[in-house]
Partner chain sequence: MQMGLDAVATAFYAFPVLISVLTVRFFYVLWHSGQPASKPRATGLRCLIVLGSGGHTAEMMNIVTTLQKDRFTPRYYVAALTDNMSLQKAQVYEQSLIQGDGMKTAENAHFLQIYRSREVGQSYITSIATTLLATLHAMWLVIRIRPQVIFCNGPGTCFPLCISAFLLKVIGLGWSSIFYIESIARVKKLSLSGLLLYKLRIADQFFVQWPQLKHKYPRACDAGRLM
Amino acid sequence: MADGEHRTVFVTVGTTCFDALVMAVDSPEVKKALLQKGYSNLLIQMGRGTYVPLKVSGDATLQVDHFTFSPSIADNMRTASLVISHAGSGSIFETLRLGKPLIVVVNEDLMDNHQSELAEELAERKHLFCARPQTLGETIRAMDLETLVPYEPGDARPVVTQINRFLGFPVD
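Now the structure: this chain alone, the form being predicted together with the partner chain.
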């Protein structure tokens, strides 16, 4: 199969432990949904999790591979056709800046769950899809990438201008 025909789904949990997400993408339901959407490869970055998915290779099925950490996650994102990520703001904005379709899965086991705020707000603005581990399959089946709105990166200059003005520096 030529490289151009690979359509890779990259799953990342960052530095966290998020077994519920790794289990969800490893489930037959989600794998079937991804195959139906035309994806050929599934690459899982599993972080500090202990659940190890089965590696699968061969034709006519979804190829599954995984690793714990890597310094080149940016490269994995760049070559992916779809990113499924935990709700950390670092991963979210990195993926959005690359212009990749993104499904954010919120970890419901976290104590202070403010993370869902950002994912839900960005989902409402149609920059990404937001799911829970148990609704991931459903989200994949229902998603229409055409409805996504490209994310316009933010800008620190207005804040810096206000700070300069407050401190008495000339503002040009």
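What does the same protein look like in the form predicted on its own, given that the last one was the form predicted together with the partner chain?
There are no partners or other molecules in what follows, just the one chain.
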């Protein structure tokens, strides 16, 4: 990392309340892990949450800022060196399309948690890292970004062609 280069971690909870994630990234353990990995800035999008993170880390070398909502978080994702996200499919796939390293934190308080299935499957395929709020620090310390496999979106055209053929529509 060159002198003066800023490496930003962007955290997003989407439009939900996921205080457990915000509290986890605000913890001394997670901030220390991020510093040890060479990150210098932490930007937290806290959604509907009520927990307000501290603006500075304990040793003041990790610059921390936060906000509730923004018309678009695409720029934040685009400029981030690492994204830590809730397990919403929109946030996951937007981050993967941008080719950004991603840690998905599963909200265990959700009743029907299909999101955890998606996050765990993509982690198994090595497209991202998966954590729980209580394991986030450990996940950051253990992560090796070199092991991630780029996500390649599928091509729906063959399926569309088969459906059109089945329904008797012209096939291009």
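Quantities reported herein were computed from a predicted structural model and do not represent experimental measurements. Positions refer to the first chain, counted from 1. Here the rigid core means the biggest group of C-alpha atoms that line up within 1.5 Å when the two forms are laid on top of each other.
- Once the rigid core is overlaid between these two forms, Val160 counts among the residues whose Cα shifts by 2 Å or more.
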